[in-house]
Amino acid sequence: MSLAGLRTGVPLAPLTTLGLGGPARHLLLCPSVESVAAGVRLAGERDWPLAVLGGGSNVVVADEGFPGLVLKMEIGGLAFRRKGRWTLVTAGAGESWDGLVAACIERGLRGLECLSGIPGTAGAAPIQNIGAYGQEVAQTLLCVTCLDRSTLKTVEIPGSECGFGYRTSRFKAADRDRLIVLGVTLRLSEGAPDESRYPELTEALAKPIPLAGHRSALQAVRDAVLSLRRSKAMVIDPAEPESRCAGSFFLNPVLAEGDFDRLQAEHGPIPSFPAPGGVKVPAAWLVEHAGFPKGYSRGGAGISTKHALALVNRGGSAADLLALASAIQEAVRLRFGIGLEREPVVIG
């Protein structure tokens, strides 16, 4: 019963926002914990490589496809319950992340409004420790429910033990091959949004925020964030060719203060932001100043005309896209001595 969703030779490109890549040798639709466990057991018995796919918004599938079993995460469910002054929000790993954010704002719950419009599923949120405009999911995440591949048992990982960092967690690092995220529980409270520390969002909110209550204020922030993301083609839209991307392809590097000072002495004023452990430099600035402006194209891939960190499928292949990414990384390394880290996961 748990293997009822097993398919063979399934094209993966339509399941990703990039629309690239070959087929999965096998794919299992997983609407339940039991189906995930059955898939892990089957892959172990057949000695198949295993991969997990959520919303397909942060992955690049190789042109050759994936030679093993892909678990397509479809566990649903979104529930709210009060606990003192908090509201606990529990979501299955297959729930839409933006749908979750919208539902929380509808209930006047603060803490996720700046994460509006981020594509993908709730299960992917803690893996990447998704963040935008001063908010990260780590700030509100209470615990993550996982399947331990080694025991096929479910475990709950408190947020304090998730190893969160800038766009990373234990689920992306040390435990990436052991723990499969099944669901998340967030702890939120009612209230007005915090004042934005990001000039771009502050400017977008320059018009008066509705005074009818904190729910209206939260919605105003959500609307502003969605507008900003759309202006960069960072909201998935079939009618917007520039959204055929995997979001920001490179992480913003964090430099030690001394290294940043030396970089500025050599290259002049460079935009920056304070960050734990040093100074965060916008990767988009590095990419453009290394010779790869918005709208640049090479082969069947290019850089978005609206966002220098978004690599866009222009009718080519995954190999085209990854070759462009490598060329950008090499140019930034040669010009600035900085190694850019890729954000999307490569499957295959």
Ligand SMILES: Cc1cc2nc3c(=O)[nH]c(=O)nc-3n(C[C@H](O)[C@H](O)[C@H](O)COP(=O)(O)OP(=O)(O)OC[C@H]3O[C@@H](n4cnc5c(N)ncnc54)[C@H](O)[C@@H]3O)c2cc1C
Given for the second form:
Amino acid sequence: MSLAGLRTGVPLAPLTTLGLGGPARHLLLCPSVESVAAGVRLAGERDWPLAVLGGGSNVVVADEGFPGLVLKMEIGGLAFRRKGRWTLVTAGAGESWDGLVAACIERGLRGLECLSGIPGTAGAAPIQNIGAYGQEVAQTLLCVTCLDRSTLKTVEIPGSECGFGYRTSRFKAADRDRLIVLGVTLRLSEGAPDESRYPELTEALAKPIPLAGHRSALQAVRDAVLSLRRSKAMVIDPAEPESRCAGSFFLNPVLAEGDFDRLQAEHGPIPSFPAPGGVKVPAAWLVEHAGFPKGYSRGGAGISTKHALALVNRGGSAADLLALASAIQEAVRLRFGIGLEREPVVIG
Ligand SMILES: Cc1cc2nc3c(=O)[nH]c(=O)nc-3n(C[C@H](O)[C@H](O)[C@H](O)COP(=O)(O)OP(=O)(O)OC[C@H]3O[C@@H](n4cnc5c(N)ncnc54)[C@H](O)[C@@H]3O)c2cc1C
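Alternative state: the form predicted together with the ligand, after the form predicted on its own:
To see the whole picture, the full complex is given below, headed by that same chain.
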């Protein structure tokens, strides 16, 4: 019964925001914990490689496709529970992340408003500790419910044990092949949004926030974030060809102070901001100054006209896109001696 959603030879490209890549040999739609466990068991019995897919907004599927079983996470459910001054928000892994954010703002709950418009599922949010405009999911995540693939048991992992860092967690690193996220619980409180620390957002909020309560102040931040993201094609919109991407393709490198000083001595002033362990340099600046401007195109892939870090599918293949990514990494390495790390995960 839990294998009812099993299909064979399923094209994966339409299940991703890049719209690239070949088929999955097998795909199981997983609307329940039982179906996820059944899929893991089946893959073990047949010795099939296993991959997990949420909304497909942070993956590049290889042109050859995936030679095993893809579990497509569709566990639904969104619940709100009061606990003292907190509201605990529990979401199934397959819930829309942005739907969750909108529902929280509707209830006057603060802490997620800057994460408005990020595509994908609630279950994927902790994988790379999604973040934008000064907020990260790690700040409000109470615990993650997972299926341990090695024991087929459900485990609860407190936020403090998720190994969160800048666009990373234990789910993306050491436990990548062990833990499947079944659901998340966030701990939020009612209140006004924090003051923006991002000049771009502060400017967008320059008109006074309506004083009709927390809800409308939070909604104003959400509207400003969505409008900024739209201007960069950073919300998925079928009518916007520049949003056929996987978001930012490279992480912003963090350099030791000394290395950053040497870089500036050689290349002149470089934008930067403080980060744990050193200085964070915008990857977008490095990409543009290594000879890859916005709007650059090569083969069937290109750089968004609106965002220097977004690699866009312009009718080519996954190989075209990955070749462009490698060319950019090589150019940045040659010019600045910095290795850019890829953000999306390659499946296949
Ligand atoms: C236009 C655009 C804008 C974006 N903007 C941002 C941004 O501002 N900030 C940001 O942080 N990210 C951003 N992203 C990246 C992406 O939206 C997030 O990483 C998102 O959390 C991915 O969710 P998903 O459900 O699509 O995951 P998928 O792309 O399906 O999967 C991503 C990875 O997580 C794994 N995974 C997914 N679900 C589970 C699960 N339940 N259990 C275990 N592993 C799982 C997959 O195996 C894969 O390795 C953007 C992407 C796009 C296309």
